[in-house]
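So this first bit is one chain, no partners, the form predicted alone, shown in structure tokens.
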Amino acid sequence: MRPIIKLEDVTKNYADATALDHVSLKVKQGEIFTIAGPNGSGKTTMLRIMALIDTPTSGEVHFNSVKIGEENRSQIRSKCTMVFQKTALFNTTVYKNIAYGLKLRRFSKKEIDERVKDVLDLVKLNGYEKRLAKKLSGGEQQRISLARALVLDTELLLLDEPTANLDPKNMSIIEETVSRVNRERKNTVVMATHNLFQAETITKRAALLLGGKIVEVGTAQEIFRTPSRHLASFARLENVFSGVSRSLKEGTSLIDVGDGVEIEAALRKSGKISVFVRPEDIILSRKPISSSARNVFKGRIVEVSDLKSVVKLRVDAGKQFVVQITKRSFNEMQLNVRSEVFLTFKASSVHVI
């Protein structure tokens, strides 16, 4: 199948740093493709430069085989749209927030109804037309944003970071729609994310981008599941743990990772072994929590990192542990240093490296 989107040796510089350095790629149309990377590693930089809202210092740029210039740059770009990391809203409604791109377009008050109301349904947020975008949660407002994006229906759908803080009902809303524009419309979606989870799960291809640079690009499997040196770099930042594996009966494997602590992983493998553990996958409680995860680790915070709208925990539980909550579950559950809480995850949420 054809490139919808093709970068050739690209590279964008700014005054005192180089974001993107000789970067190649290519986007089959009708796929979801996922760059991933840690912060800082030039995703954004990218997404912009597929959107055509910015231009490369050097190298070449086509959509569906035409080369960007100058002369073209304008009218291929109403082919694309881009939905940022932050949700800019304006301060109207709903519906009027969704329908100003249509409008821009010249779209019929009828027309602008009718997928004004499809989008709605795809995002789940039905009747919310007459309400105040920016009097909704952070997660429906990063919703009417898919929205505003999606009732263009564009050929390349472009996402920077799109679940990024958000609880796990607004972050699976997101992905399901995702999945079923490109399923049922067809959609190319090209998402830039740190998580390698939501990597893994909803594309099947991708990239892994580190200091402006390409260091692979394949299957989801082959980059996630596979160990690499460049996985281990970008993973190793937290919840890393070598130790001892040995299978169990189930089909899981219990990891012996030192200081009496042991991780059950869904994996079948015996002897010395690395895994990781993202910090959004731990479930953190005051209280132990009935659920079906083999993984369940009482500890004590050490240290309290806020980053606005979340919070970075470290926790021992013998081995210290990283856990990322929400501002608002670390007020409403009095989180301090020195609380004792209770970390839970499943065998599934371990990644080995």
The other form holds:
Amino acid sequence: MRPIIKLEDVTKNYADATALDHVSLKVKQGEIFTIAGPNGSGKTTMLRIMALIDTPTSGEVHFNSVKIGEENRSQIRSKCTMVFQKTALFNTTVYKNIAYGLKLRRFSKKEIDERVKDVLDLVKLNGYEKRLAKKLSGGEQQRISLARALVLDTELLLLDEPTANLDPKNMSIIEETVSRVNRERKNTVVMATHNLFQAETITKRAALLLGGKIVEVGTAQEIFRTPSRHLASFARLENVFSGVSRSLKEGTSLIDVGDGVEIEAALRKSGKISVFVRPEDIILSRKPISSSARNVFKGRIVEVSDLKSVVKLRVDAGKQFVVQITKRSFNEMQLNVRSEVFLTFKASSVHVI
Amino acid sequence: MSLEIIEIILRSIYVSGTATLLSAVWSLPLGLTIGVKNFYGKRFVKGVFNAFLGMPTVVLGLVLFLLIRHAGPFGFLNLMFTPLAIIVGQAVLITPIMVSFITSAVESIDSDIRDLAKTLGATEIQASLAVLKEATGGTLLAFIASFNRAIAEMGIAYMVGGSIPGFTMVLTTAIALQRDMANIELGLTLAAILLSIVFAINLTLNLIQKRKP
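One more: the block was the form predicted alone; return the form predicted together with the partner chain.
Starting with the chain above, the whole complex follows.
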């Protein structure tokens, strides 16, 4: 599929810093593409250049195979839109906020009324037309920003950390809406985030941006499921263990991570090594379970944190493990702090950093 | 109230109101540009306008007099002792107030508004208008403060207007004239009227500020 937007060797320098350093990237038509990276890695700058509100210091931007220059910038700019991380609203009603872009595009009053109503339904804020935008809650304000962008039905939608600092309810409404418009209207979405969980659940392809450089591009699976040193440098990985590994004749390795804990991993590597296990890959049970999984540890729950639909548990089994289970399982198993539990995970769930 | 006094009041409002609108013609784009753009020497430019906020009216009146008098460089315009001369003079006088007020009103608006408008499809000019619209409260303030300064000044009205009865006499020069003629009672009446206008404007100004969220 042809790319909707293409960055070619784009560099952006500010007075005292380089925000983007020779970045090349293609985003395909109709996909949801994530730019992941820590704060200050250049994600916002990249989106602003794609939104054609910033110009690169050097390099080229192509939109639908048309090279962007001074002569066509503002005309092509209307084919894409961007939602900022910091919610920006006009100091007026919700209706006028959303209608702004439609008025610029000379839609009739009737069409504007209809579109505003539809998009408010989409972000679950129906009936909010006459409310003052700046009097709404933070989550509602961000949903208005999203609605104001979606109502334009542009070919390209750029979202800068659309759910940063939002509560789970507002976050899921925004995620659902974005997935839905992408699915139903085929709008291309480029989203910047430092929330890897989000990146993995709603996008197919992603790029990892570090210090203004793209260090990895690929499917979300490739990037987030087989984490690299790059990812580990900013993602908050849990269950990270370091130790000395020795190869076993079965083709796996046994890693002594200290405190009497040895983890078997499906890899052949000896010497010093760092590995991690995803909290959701660990099975938690009251009694030992018979399975093919190579790693079984007995421990005690030392901490419980409630994350709405899931519960995160910290289990001391010599080393501390973080385990994630559903709230339902948590209740059914009648678990609590100090409960004795077994942790089970496969050797193939152990990833090298 | 005599017809003559009413005429003077209306002339004052007309002259200073027109001066305010005339000044807006260049002060609005100027203030907007200084507010939204980042350019080399921006602080210096803002400093200059701030410095001229307290320009003595009589000095400006004298300079204008030298420019538009018959022998002066703009003598051919025959502006001397006309209402238009006062209007132009007052418009120049209030330019620093207008520009400074509008600049700070625009600067107080989230810089994101400009980008926001652009991402929604606005051209550069439309984006600037969006910023100005957000700064409506501050802009109104600029207009009112400017009008206030214009209607209360005397130096220009006297120097280039000449205070000709029935033609260029405005409230301030009329008050001065009453003093010269030892007509204290009428002078006080006119002073009370001028004060009422100024107070009414200040009241409106306060109300606008209060309404600002």
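Rigid core here is just the name for the largest C-alpha set that superposes within 1.5 Å across the two forms. Residue numbers count along the first chain shown, from 1. Since this is a predicted model, take the numbers as computed values, not measurements.
Superposed on the core, the two forms differ at residue 316: its CA moves 2 Å or more between these two forms. After superposition on the rigid core, the Cα of residue 247 moves by 2 Å or more between these two forms.
After superposition on the rigid core, the Cα atom of residue 325 is displaced by 2 Å or more between these two forms.
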